[in-house]
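Only one chain is shown below, in structure tokens, and it's the form predicted alone.
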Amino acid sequence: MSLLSRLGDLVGDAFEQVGADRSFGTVEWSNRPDLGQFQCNGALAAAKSLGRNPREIAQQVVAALPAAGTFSEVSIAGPGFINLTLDDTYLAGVVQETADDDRLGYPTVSQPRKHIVDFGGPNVAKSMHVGHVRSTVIGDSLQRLLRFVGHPTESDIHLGDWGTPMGMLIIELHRRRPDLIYFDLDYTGPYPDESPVTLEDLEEMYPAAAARVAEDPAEAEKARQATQELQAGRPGYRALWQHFVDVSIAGLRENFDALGVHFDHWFGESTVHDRIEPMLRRIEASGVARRSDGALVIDVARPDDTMDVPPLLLVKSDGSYLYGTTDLATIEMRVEDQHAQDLLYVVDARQSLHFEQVFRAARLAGIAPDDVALEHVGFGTVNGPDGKPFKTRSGGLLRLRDLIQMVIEAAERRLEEAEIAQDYPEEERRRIARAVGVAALKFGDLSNHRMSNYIFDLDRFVSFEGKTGPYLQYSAVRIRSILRNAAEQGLHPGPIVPPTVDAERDLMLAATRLPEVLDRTVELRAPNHVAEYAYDVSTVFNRFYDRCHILREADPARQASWLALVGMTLDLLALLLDLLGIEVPERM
């Protein structure tokens, strides 16, 4: 149980006591750490609902409280606001239990759910760029979170592989190389295990393709054909398909493996075909959908809503499919053969009405049923010192590996400059740079409320200063140096003895905070909180060890103390640093 849910309890019988309810009782961190470190009002809240005046409730459950070994102050604010002051021996003893817990005080969930979280993943054929990072870090540091806290969690990257740019990219390809044996209808197979197009080919030819497309309705009319071609099982398209597919997914794991990434799933739109037509023909039975002009669409408004919410579009009048008819067979295939319960799809915040049309048919179409939970979990855009979307200087989207490359040689400068790690192998010092340099890309993302635009400023992210990745990858080295130097001199962590000085009270009040913050985390799927803490936890714990002499402490007992409150504060920044998706190197 958290520190603060006990302390709930405490006081929750006290106005109980009182004749109150005793959810009156939650108590919360304070807001005048000068007045105490906890605080409730209830009592304002109880004295409406008893018609009583609410500082006598609170007088009165002051007096209910517990006469000692919890608390070594309790005090009453204005008109009735309760601040408390824990005993020191009592802390300790909390502090101790979250020690020695594998999971520092966190119990996992008492109802797990199965999650599944969408990356709303990038397409085939197409470079992955620096507008991908958002839900690939976010994404990721979701369903690290998910899993601790206790929740059977899948990720599925969600390919775009199936719709026209297949085709597009399929006509293109036959424009250039028309004596494949591919497009040879008489050819019947085997067809050839190597690809006749690399990924900088066809990150080449997608968008020339494209542009004639946009420009020819004869081309278009071609990459629409071909498309519904592969789409109905045409072997040769079926295997130019693989190969794009395949290549992509080569170079998407370079990527994702420089990220420190993985997904258990690597499905896409083409993963759920099979299932769509029974599906819309059970839909289209069932009278939810209707035809409009030959075309298949599902009326998905509402009577109370303030904004036009227009029809999601399912069959186009030439029979073709949209991304909201595979993403409704995705849904179903989730729902039905990975037992889904909670969806999350961590795609980018301008497609809120797409998730909206499409849930609110998977609701009318009976594809998910009113228990499992469908959410869009959007987010802003990364931008540059103008405040727009981040762009290269000539005004393209900066590719994703190149972003990453940028941060690591950044990180190397940076490394330089504070003359770190200099004495190092060179390989070593490489592999520092790289987890510098992602810790520096995802702290400057996962820092920011996900909603939020930021400006992606490189100089700061890498800075081993103030609220950074590299910032909190140092102070974890330190911990952990500290820790060795300790070892070599024959020292070690003992029980955690009560507090004598703010700094040590401070660290000890600040690690039994990580229940509350997990699941406000969790609750709001917003990263930035375990962010913020990483930092909180850091900053606290430098102002002990600058207070806190630990190597020259003269008193054994409160050596072993302080050198368990360093074990522990690793134990807990590196279990955040984790749930981030950032690394810790072993020295620096």
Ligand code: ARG
Given for the second form:
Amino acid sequence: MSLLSRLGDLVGDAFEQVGADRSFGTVEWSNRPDLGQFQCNGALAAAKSLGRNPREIAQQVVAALPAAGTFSEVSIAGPGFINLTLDDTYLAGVVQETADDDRLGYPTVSQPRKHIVDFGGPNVAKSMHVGHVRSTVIGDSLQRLLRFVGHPTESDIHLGDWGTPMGMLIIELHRRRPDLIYFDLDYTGPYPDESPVTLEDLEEMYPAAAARVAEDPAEAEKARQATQELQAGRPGYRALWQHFVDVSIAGLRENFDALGVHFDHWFGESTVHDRIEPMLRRIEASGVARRSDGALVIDVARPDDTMDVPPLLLVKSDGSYLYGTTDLATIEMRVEDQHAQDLLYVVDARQSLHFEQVFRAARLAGIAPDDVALEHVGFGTVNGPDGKPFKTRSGGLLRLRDLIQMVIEAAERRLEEAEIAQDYPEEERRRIARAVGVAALKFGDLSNHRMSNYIFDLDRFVSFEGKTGPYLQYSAVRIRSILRNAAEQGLHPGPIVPPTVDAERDLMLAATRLPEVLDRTVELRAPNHVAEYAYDVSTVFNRFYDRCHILREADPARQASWLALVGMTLDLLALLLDLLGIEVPERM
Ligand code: ARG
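Switching conditions: you have the form predicted alone, so give me the form predicted in complex with ligand ARG.
Everything in the complex follows now, all chains and molecules, and the chain you saw is the first one.
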């Protein structure tokens, strides 16, 4: 149980004893640490509900608190705020429990729910760019967090692999190389194992095809036709499409591997193709959809809407499906086959209307029962120094591959300037630079609330000072070397003894906060709380380390306790960084 809930229980008991509801005993961290470490403001609300004087209630509650053992100081401020400071021996006991627990005091959730996190969301034939950073980094952190707190979690990249862009690529290739066997209607296979195009070809073909289709209605019609034939199963088109997908996935994997991001499923929009027809038949039969000029739509507006929510278009009048159609069928798959209870979509906030429409349609059509949660976890944009969405110097979108390369090179330069890891073997130095670069990128993103836009400030992100990924990595590595040095001198951690100085007490208090921080982070789907906490922990640790000279300490019991505290801090920091997807190098 977390320290706050433990204290809340004690104070709750006291409220009960004075005739008030125990829920008034909620304890929080004090916003006036000069008055006490914790506070309870429940007497004011209790007084209101009981029609009594708040200060009097506070006095009675304080009198009913356990006489000794838990608190060293209890006082009442103002109209009835209760300030609480822990007894140092009690605090040391709590910290000992935390240090002994391999989950550092975080119990797994009591009601695990099957989660699916949909993130990444790249599209076939389009290279990933800076815009994909946020979905990838936030989504990965969320899957790590959900798993750690104890929810069975699966991640799915939901590859964009099934719409008109596929038909556009097919006709573009046909235009360029009409004699390829894939276009021969008399031939039905087997087809060559080797792709007729590379990823570079696809990336060049796609914008060319898109431009042609935008200009020429006849080309657009051809692309539509090809898409339909592909979806209907024309063998040559399917074989070609499979090459497009394979070649794209190989490129995507490189990016995700470089970022240390893993997906359980590489499903795509195409995965649910066979579900679409039966799903549409059921939706139509149930009467929630209507035909409109040959198209099939679901009205999802509600009388109390404050904004315009247009109907969700399921089938266009030309018979083709849309982004929302595959999303709806994907919800069906996730609920029916994967038994998901919480569906999270880590997608750009600009798609919020799309998800609102899809989620409403899923409810109306009975695809998502009420006990299945559907949630769009949106995020803002990555901006350049001018405050506008980040672009390359020539105005294009920066490819993710180039962006990763850029942060790694910046990390290399910074390591050199800071004279870190310079005498290590070349191989190891490179590995460290990669880890530092990726940490810079991830922390630069995750330290902002996901809904705010942020400025991509490479110099600040790779700095070893301030609130940055490299600073935290470096702190963790330094703590590890402190422990190593101590061990070399024959010094080992021992039982935690009560603190005597503030720097030590503050570190102990900070170490007890993990449960609340994680609960809050998961509830709000906001990894910035973990980022903030990691920074607090290392700041508090640095103060402790300045003030408490471990190796020179004369009292062996205190020295051993300090080493245990150092070890726990390392475990905590490593856990927090891991939850952000940041790796801690062995040494730096
Ligand atoms: N491929 C989509 C895009 O580029 C993102 C997919 C997000 N996930 C989803 N289930 N719609 O915008």
